[in-house]
Ligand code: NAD
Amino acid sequence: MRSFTFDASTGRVVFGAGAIDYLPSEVERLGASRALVLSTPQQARIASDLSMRLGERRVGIHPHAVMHVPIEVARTAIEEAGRLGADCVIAAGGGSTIGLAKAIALQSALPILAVPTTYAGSEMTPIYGLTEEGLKKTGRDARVLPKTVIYDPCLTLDLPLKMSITSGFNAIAHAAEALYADNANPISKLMAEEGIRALVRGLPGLREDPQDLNSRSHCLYGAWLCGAVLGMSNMALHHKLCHVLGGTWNLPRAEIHTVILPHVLAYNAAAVPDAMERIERAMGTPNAVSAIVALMQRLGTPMSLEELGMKRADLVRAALLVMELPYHNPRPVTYEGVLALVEDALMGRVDCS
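Take the sequence just shown and give its structure alone, in the form predicted together with this ligand.
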């Protein structure tokens, strides 16, 4: 066995249907008594519910999180936390809300208690992002990693089906890429494989009944593991492509991850047989790429970049941008290779051989 380093940098997790009941005691456990609850405007009701549960341990609600953490939105939230004398921030929502909490923590070192309601996984990573003048900058800082995460599948029951499914594929993509990361290790691979297994088990059940708590539980458990491995693994071609396509053409994020996933797996397959074997084991099928495509078809996800609004005329620029600052990737990344990949992704044409 090769030597490895395992950095278990995730916080405390409280998981289960009804786990949100522990919110007051978990805030107390952090030594906090003045919690500021964050959400998006659309999820203000959850923020208000959590705030009610906190009783005297709350100082306010700030339901103003938006996608990609614009710097002005972050500054307002930081000022609000300071004005109210908050000693902890509670992020109730998806990656946008958790991203805003991270911006506050980065500046003030306040502890974050995250209550995720999507499968994006930001709550498990020390990665933050801030958008200034249309440019998103990301970084890593231990201060932004939530100290506590409460995963309550009951709070995900209202996540719309389409969003749930693409969010689930987004999580699978985190794990797939972690399986062949240059810093992968036996533990991160175990977690990634189990994360994929849990999502592949949960997602079809959501298609049948989005309110099914058991399926929701599997998905959220999978999302936790996939988020955790995202936080501990170096990203490769898949994430690079998604950052370029999302950042430059403002395509919907979870949908891009979904559409791109089988293409990058096909691109890398021959170079990473162990990763493919783990995906196949997790999915219970002999061909990882065709299994992913079949699952996408079964769950009715978008299949092509064209469906997301990408134009053929944009492909050359996309390939050039990927080549500008390529991430490590197990198969060498070439301009011709990336161009062929995005051409196939545009049309939803996957090489499953």
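Write the structure block of the form predicted on its own for the protein whose form predicted together with this ligand appears above.
Shown below: the chain alone.
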């Protein structure tokens, strides 16, 4: 076995049905007494519920998180946290809300307690992203990693089925890319494979019964693992593409990851046979790319960038933006290769050979 370094930088996890009941004691454990609850406008109800649970430890609600964390939205939230004298932030929701909490933590060093209601996995990473003037910039900083994450599958029961499915594929994409990261190691690969296996087990159950708590638990467990391996792994072409498409064209995050996933896997497949083998083992299939496509079709996900609102006229700029600051990738990234990839993704054509 080759030498490797394993750096487990995740925070405390409280997992299980009803785990949200521990919210007040977990805030107390952080030494906090003035918690600001964050959410998107659509999830203001759950933000209000969490705030009520905190009693005297609450200081306010800020239900203004949006996709891709525009810099103006981040600045407003940072100012609000300061005005209220918050000593911690509680992020209730998915990647948008957790991303906003990270923007606050980056500037103020306030601790984050995350309560995920999707399978995005952002709560397990020190990765942050901010969008300014149509460009999304990402970075890593230990200050933005949530100190505590409460995973309660009961809180995902209201997540609409379509969002649940694409959020799950978003998580699978994290793990798939972590399998061939340039700093991958035996432990991260083990976690990534198990995360994919859990999601592939849970997502079909949601399709049959969105209220099935067992399936929700499998998906949330898988999302935890997939987010954790993303947090300890360097990103590659998949995430670079998604950051460009999301930040510049404001396409929905989970749906972008879903559509792009099989295309990047096909692009890299020949260069990463071990990663493909692990995905195939997790999914019980002889071909990772075709299995992902088949599962997407079975679960009714978007299959093309065109469905998300991308235009053919935008493809050249997208390829150029990817090439400006390309991430490491196991197969060399070229302008021609990226342009061909996004052209196929626009139309939903995938080479499964």
